[in-house]
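As structure tokens, one chain now follows by itself in the form predicted alone.
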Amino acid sequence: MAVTSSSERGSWNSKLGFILAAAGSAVGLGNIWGFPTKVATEGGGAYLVIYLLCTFLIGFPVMVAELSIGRKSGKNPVGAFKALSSNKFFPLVGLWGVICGVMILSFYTVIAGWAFGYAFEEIFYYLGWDAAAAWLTDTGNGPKNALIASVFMLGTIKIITGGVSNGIEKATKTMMPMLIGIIVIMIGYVLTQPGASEGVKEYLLPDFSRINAGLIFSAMGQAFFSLSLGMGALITYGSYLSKKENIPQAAAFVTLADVGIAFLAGLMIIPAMYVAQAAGIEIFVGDQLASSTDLVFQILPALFHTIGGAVGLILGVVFFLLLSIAALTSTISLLEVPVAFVIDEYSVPRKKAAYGVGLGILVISIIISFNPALIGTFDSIFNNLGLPIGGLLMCIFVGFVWKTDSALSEMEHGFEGIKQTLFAKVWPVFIWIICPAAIAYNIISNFL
């Protein structure tokens, strides 16, 4: 196996840096628009309750497992499985996670580019430059998609070349507080507008009669994706974690941060939808709420245009900058996984690995830029199915190959006496039975 210096791999400077970076990995476009629109279309407050339960009962235990694998091995997803077991199958599981991350990043940069472009569309619309604004809003324009996706990818590569502490940690320490601040400001404005109260009721008052198997599986899938599970991102981030850190505590903080930001995003987006409806903008197609893509790239821009003036301009630009920041915190982690794989397994210097891997993925992004219909296909294969499959196999590995007792021994670094706690009695049951069963049922339902 290739040997890599610790200086090439790097480490977190602080627990806060790790938590913000891991939360940034989890917080992305799925939280800012995917989660709120699923709440609105699939059960309102009832969906919110089930999502919270799935996040803590399914997502949190798997996150603890991934972080433990990463810290114990000090490796990327492929190297981690090699280091912890002689089993030849599980390094392929790690490789599958790397592939899923690469393919998700390839279309994620295109969507992120749309969000970034819309920030400028708001400016061009305000200035009366209709042709330029229309050019930026054409999501089927291949050259435009490729151009902005390239800018976004190059920005991501630049951050990754800075390493763990001076690149990822430094960037997320700046972006995460900014992201939270923008959401809070937007909530403050939206909740004062006509129609917002109806959206708040839809969001916060659960109708438990709407809970069914489909809602539960959807909430579980959303929880899994929003926490960046199953693709090796948290194995990689865990490999940079100090032995002094308490893994269950760190995982709890990351989960709370992710859930908290998703909740705030819902409190911003769902009332905004009803504000748009009160302003005469159609938010339903027949009796169905508009899709998440239509919501973000048609309904909300129309709302900002309807508000008009400097207020509409500021709200529009700030909102799409929010989406861009959320996307960037996720693209950083998505790129770091294959970069860490190349650094560890092939002893490639970080800068060379970052540019080589990033530009390689950009080639796929450019192909998707000219064929946006591929986004749905890739999302179904690598996100909706790929990540749960990866998570299921990680549970099997920790539960029955590496063993939960070995994982708990790793957790004793930073949490002395953990084996005598209630956590040590309950967590293995989730890894052995509850999480695998729930994830497997979700996978089978997706196939069916």
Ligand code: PFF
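Think of the rigid core as the biggest set of C-alphas that the two forms share within 1.5 Å after superposition. Just so you know, these numbers come straight off a predicted model, no measurement behind them. Numbering follows the first chain given and starts at 1. First, how it differs from the form predicted in complex with 4-fluoro-L-phenylalanine.
- Relative to the superposed rigid core, T41 undergoes a CA displacement of at least 2 Å between the two forms.
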Second form
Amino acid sequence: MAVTSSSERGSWNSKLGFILAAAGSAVGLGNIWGFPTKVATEGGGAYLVIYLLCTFLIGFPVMVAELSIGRKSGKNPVGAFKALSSNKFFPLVGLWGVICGVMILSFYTVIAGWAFGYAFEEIFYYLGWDAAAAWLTDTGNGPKNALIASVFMLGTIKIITGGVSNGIEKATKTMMPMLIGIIVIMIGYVLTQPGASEGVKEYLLPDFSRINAGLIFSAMGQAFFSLSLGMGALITYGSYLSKKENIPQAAAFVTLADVGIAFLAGLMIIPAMYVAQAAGIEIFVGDQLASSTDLVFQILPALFHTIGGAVGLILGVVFFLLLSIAALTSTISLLEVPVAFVIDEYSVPRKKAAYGVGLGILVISIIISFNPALIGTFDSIFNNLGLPIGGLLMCIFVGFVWKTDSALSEMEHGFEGIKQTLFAKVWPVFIWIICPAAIAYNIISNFL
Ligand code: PFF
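Okay, that one was the form predicted alone. Can I see the form predicted in complex with 4-fluoro-L-phenylalanine too?
Time for the whole complex; same chain goes first.
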């Protein structure tokens, strides 16, 4: 078996560093682009309610399971399943997670590249460099997409080569507070504009008649994606976690941070759409709201241009930088999963692993850059379906192979006496029955 020196693996420097890194993984395009636009197009407040239920009742218990597997084994998703049982099937679940990570990262980088490009588009528009601005807004332009995706991927690789505490932890510790500050400022601005109150109503007043199997499946997939669950990102991040830390508490912080930021992003973007409408920008196509890509990459820039002047410029640049920062703290974790796999299982030094794996994934990103229609297909297979299936199998592993009692014993480090708490009685029931049944039911009912 391959042996990896602990200096190659690394560990978090502090509890706050871990929480910010894990929250950074969770908070990404899924929160600021995916969540608000899904709320807007798929069910308004009703979607929000179902999403919150999925996050707390399914996502949180699975996150605790993933972190426990990671910390106990001290390994990447494949090595972790190998270390905790002799069952030959579950390492394949870990491998499926690594594959999902690779494929999600390959299209995620392209979307992140669009966001990053738009930050410059806002500047070029302001300067009157219309041709350059138009070039950046063309999401179907293959060479442009490939160029910016490459910049984004190289940035991600660079951070990963710095290692766990010096690379990932340091980068996310600076970026996360910036991100929160930017969102709060943007909400403050948007909510004072004409039309905003209609958006707030649409967002916060649920119409339960809109709930159906499709909405629930979508909200569950969104919860998994947003919390970075089901592919072993949190097994990997958990493997760098000190035995001193309290796992359920850390998972609760990360879940709350993720939900909190998704909620705030909704409070910024949905009213912003109605502000755009009040400013004369078309946000409906027929009786349907514009698609998610159009909402963020056409309607919002149109709004910033309508506002115009220095205010429009600043809001536009700041918004797209915000989206880019959130994406970067997530691409770091998406890349760390296959990199940790290569470091642990093949004893490859971190730098080589980061460049080798990162550049390999970039090749897929470049193919997607030229065929953006692939994003939808990849998203359906590896995200909407892949992550819940991964989460379901992890519940089965923790519930019936490794056993919830072993997981609770691992949680005793950092949470003495946990076995005597209510959590120790309730959490196993979620892992044995509630989460797997809800996930399986959802997957099946969506297909039927
Ligand atoms: N949670 C990220 C987002 O909401 O954008 C996406 C993601 C990152 C999914 C890392 C999975 C993952 F392992």
